[in-house]
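Just the one chain here, the form predicted in complex with the partner chain, laid out as structure tokens.
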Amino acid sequence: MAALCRRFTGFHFLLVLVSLSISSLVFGDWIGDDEGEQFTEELLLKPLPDRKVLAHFHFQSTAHPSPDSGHHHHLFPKAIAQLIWNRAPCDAVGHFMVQKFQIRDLELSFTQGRWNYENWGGSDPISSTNAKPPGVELWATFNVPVVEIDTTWKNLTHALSGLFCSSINFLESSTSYTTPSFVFGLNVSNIRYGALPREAVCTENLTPWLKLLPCRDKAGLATLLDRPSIYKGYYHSQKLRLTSTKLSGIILEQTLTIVLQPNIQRNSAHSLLDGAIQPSWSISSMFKRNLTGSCVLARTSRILVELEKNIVSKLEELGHGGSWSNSLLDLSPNPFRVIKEVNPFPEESNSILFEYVNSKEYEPLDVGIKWKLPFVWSSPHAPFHASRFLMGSGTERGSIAISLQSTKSDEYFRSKSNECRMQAVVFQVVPWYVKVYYHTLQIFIDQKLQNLSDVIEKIRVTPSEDKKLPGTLELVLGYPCTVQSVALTLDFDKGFLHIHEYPPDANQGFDIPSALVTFPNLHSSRIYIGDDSSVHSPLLLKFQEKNVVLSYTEVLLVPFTTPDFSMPYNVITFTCTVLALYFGSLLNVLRRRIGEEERLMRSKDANKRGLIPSIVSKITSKLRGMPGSKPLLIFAVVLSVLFHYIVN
């Protein structure tokens, strides 16, 4: 794979260079064309309550639904276009991808670290679309006939694994992917979902991802991606989302969500308050890079700073509504525009976005916030906090428990609690070697065991099949909103694998992919005051979409019993010895004629000589017959012992 990657890298670099030069020379005036391909880059910055900063890069490329230019693309990455519809095998360049994938929807994410739903928010658009489970997660829907989907999926995993230099190809095996039916709310039969919780994410995955951008990381917002500073963060999730429709063509969204801890800038004047004041930050202090100019190929390039509604309500209390320079904080430089969210509940305050347009070529745009007063706030939570853990001890059996704890945050649900009914969809994929007994499903609501039929509105179980299929559980729970906690438990036995099926470092245990809990009647959509700016911002359009609030649970590490990996030869010899013992002795007993033996003994008795003395006498007589043989024998024995010793 490495070889493929390297070859591909060289090829692609060349391609990008060529396309860059061509586009800047020939199609210089074409960039703003609405008809053709578009590229936009945006960055959202947001202070988080636990003294961290969220940076969310959003790059979007669109391609025309049916380009007349054949295989040629101006901005859109060719590799991805081929992923979606490859009309014919192109011998000249498309040597690595000749299959037709016909993808309708695809989402691939590489994540390191776990999204902190309590501190970083659980019900805002960022957390519901960009909080991803650790490792790799891939799902895709296809436009091919049902019988071809599995093959297409397998080819796709290989293509992506080559494209992103990762081991996505492990999702090829039928034990690692599944077909969810209603969790994603999409077409039932043509979706495939797979996750690799243990996949390590590093720069080698980021580099090919950046190569899909027309300016790579040479210009525009992507220049901020200084590897040491972004991988130092607490959470790092790089995502690729593809949507292709006949009407709008292919939309490729590349997002990178990182949570960074800004360096605390020691301010002598506030040294006493340093511990309580949120750390001040700016782009240059966080990324150790300066932002100069946008990618010339980008249609828009902007930076948005979001202040959450809890900050805004504090600002309103202090008497400065949407101002960016006040007694609490200082936003610098002055924003180009202020975009306010519209909330259906007018009594509540709304989040504010400050927009900067990244267009100046020579002057670095160093957006930052300087906090002046200590301030504590909290992010909007999802109504229930989902977590998952293992119960039981020993390496034979155990239970998986998924618990939903009410965060008591959403007053909206609390207010109309009486008739309000909450829905939660639990989606859990378990590898086959964790043998879950689905009949042991127990649901506790407020620590009380419930009758399953009262709580479960819909269930779909796909039991695992040894070495063939993973087990899948999809469950729709319905319960009153006032409930404090919901817990699900499932018993399982741990399977035993063949010695070759254990991963390296088997004693560490196996990872069970994150469970997904969605709340289908909650949506994280934001409405912004309708000025035309939002229409041109794909990121804001994304925020306005109706996304279901969801949260991923932790990855479970299940310890497994391991056989002795050094034993194969011993086991083979011991077992065969026992079998030989059984077979030989049984046949011996059956074959034996005691009468014959007694007769023989009687004839021996006539000779008056025992068996052993006769053998001894025979040997001694033979030895006497050959005079030189005795020292020779001793020599041979010594030699063989020495040889054995040296060899060992």
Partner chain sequence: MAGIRGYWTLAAAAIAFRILLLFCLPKDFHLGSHPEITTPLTSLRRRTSPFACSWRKVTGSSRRPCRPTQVSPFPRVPTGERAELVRCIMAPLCYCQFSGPLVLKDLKGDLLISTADFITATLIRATGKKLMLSRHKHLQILNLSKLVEASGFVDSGDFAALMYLWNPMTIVICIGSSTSPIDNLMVVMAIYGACSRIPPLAAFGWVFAVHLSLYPVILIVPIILLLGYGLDAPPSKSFLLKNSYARKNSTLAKIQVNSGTSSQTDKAINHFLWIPVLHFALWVSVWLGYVLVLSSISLKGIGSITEMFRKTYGFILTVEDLSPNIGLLWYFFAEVFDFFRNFFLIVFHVNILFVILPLAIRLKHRPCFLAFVYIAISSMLKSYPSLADSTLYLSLVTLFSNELAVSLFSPVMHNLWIWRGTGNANFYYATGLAYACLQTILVVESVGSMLKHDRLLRKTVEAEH
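Values in this document were obtained by computation on a predicted structure and should not be read as measured data. Between two forms, the rigid core is the largest collection of C-alphas that superpose within 1.5 Å. Positions refer to the first chain, counted from 1. Compared with the form predicted on its own:
Remark: with the core as the superposition reference, the CA shift of residue 374 between the two forms stays below 2 Å. Relative to the superposed core, residue 566 shifts its CA atom by 2 Å or more between the two forms.
Please could you give me the other form, the form predicted on its own, since above is the form predicted in complex with the partner chain?
For this one, just the chain is written down, with no partner chains and no other molecules.
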């Protein structure tokens, strides 16, 4: 018995040692080891001027380069690893890795709604990196020879389409993607860009996106992603950014940007005031869920609440500074620390971030703001607001106009001289059936026609080819900073399509993807100070990058001449009716036997009796055998003949 106990004790001790070693290896690589894989989750909340709230989720997974990359992963999603890496045979030195699609950079976004640059901002890091056009947008750069880029792009679109349950595979056609030259600032020929403006975004795209997270939506900040709360918002954009280098390995950024309308409570004392007062909100009231604990695999899990500089300026006027509980608003619970922005203009106020650490597993963290006084402010705008619209009437031809209107935001030109010039890069892709005449390009500055050579600094035009290539326009504009408006116009004709080239809802029209306008001389970087907060915050490090200020225009809906799609149905029904009548009559004639039918009719006529013989036979049968029936019989026969004569 003692030996048996010693045997079990040794076995249990061995199990404990094995479990400790495995846990030290695995969790050491997951959480504690800086050279292993890492995962962080962050949430940024920001009140917007139009009584809405911005919620920006940021998840980042990092896989540092190692011999096992692409084969063994603890935190990095296996689907993305298999999408990029593919193991090659070992060489004489040791292991050797190649990339499956040779991806250097990749960005994929699914967007529902359009970012409101006037009310939600146009020069902050969120609007410059996460404001995307409606539908699907995909661009990628490859490290393959030029002759293999198109094939690699097609294979990539099919892989992403199956991974995210979407129609990205429609971008495989050469009529759906193009090769930008300098709009993304890369100036390389190994980039491909495509967009599907009519792609519907639904929960079928969000579920695969959440499965890429280590804890999915079962723990951490992802538990707040309630589907009805997300899709009833005014704006929803989920983005996946993938960067692969030999030094840093693979960095996967998953962001979800949502603009929500808080529930307005009418039981406050200010409910009878005008719409200037902001509605109070909290995490539980917006997402209909409580946040309890973080993902155990996350290195950091935090929530940031941002107050823009105009709100901070109002607080400074009231004498509260960076206080989170004052006469204007009340932020609850108390933040872990306050992070301030470094502004290059000392005379202006800076934005403030209040940080919350999401670490308690049993106590819900319900961050919210309660407004006490009405307050109106505006978000920082880009120097020019971009928009696009159609001109002309009819179904044969028209014009595309791109307008840049000054927002009178002089903060960008404060340190410039009076002779400063603004640069704007315009990138526009049109389908091949919209035949743009690029020689009709006209540019108006302050409603005055300009000479093209005086405004255009660089231009690249790729004419469209029927059923082969879309048309692409890239041009760099240079104009004085003090102008109020810049407008571009282009004439086009509407082509004719085959009946099978029309979409199912052809009467709705055809969508032209959003145009992209960037300002390469302006950047939306922000630098924060406060106990080295940005060192372990990928989101704040992302804000410090010099992101170019950009703006997407509206999606254009171009009506086309559509054929009568009911005509094939009418032709089919009419033809089938004629054939049925013809073949029915023909089969009737072929199967009918006329001679036999005539003989049958004659036999029926011969066997048929008349009316008088029938009556006489019946009467005679009744009177036959009766005494003295002969006179009665004669009388009945005469009466029957007279009746028949009178009736006829």
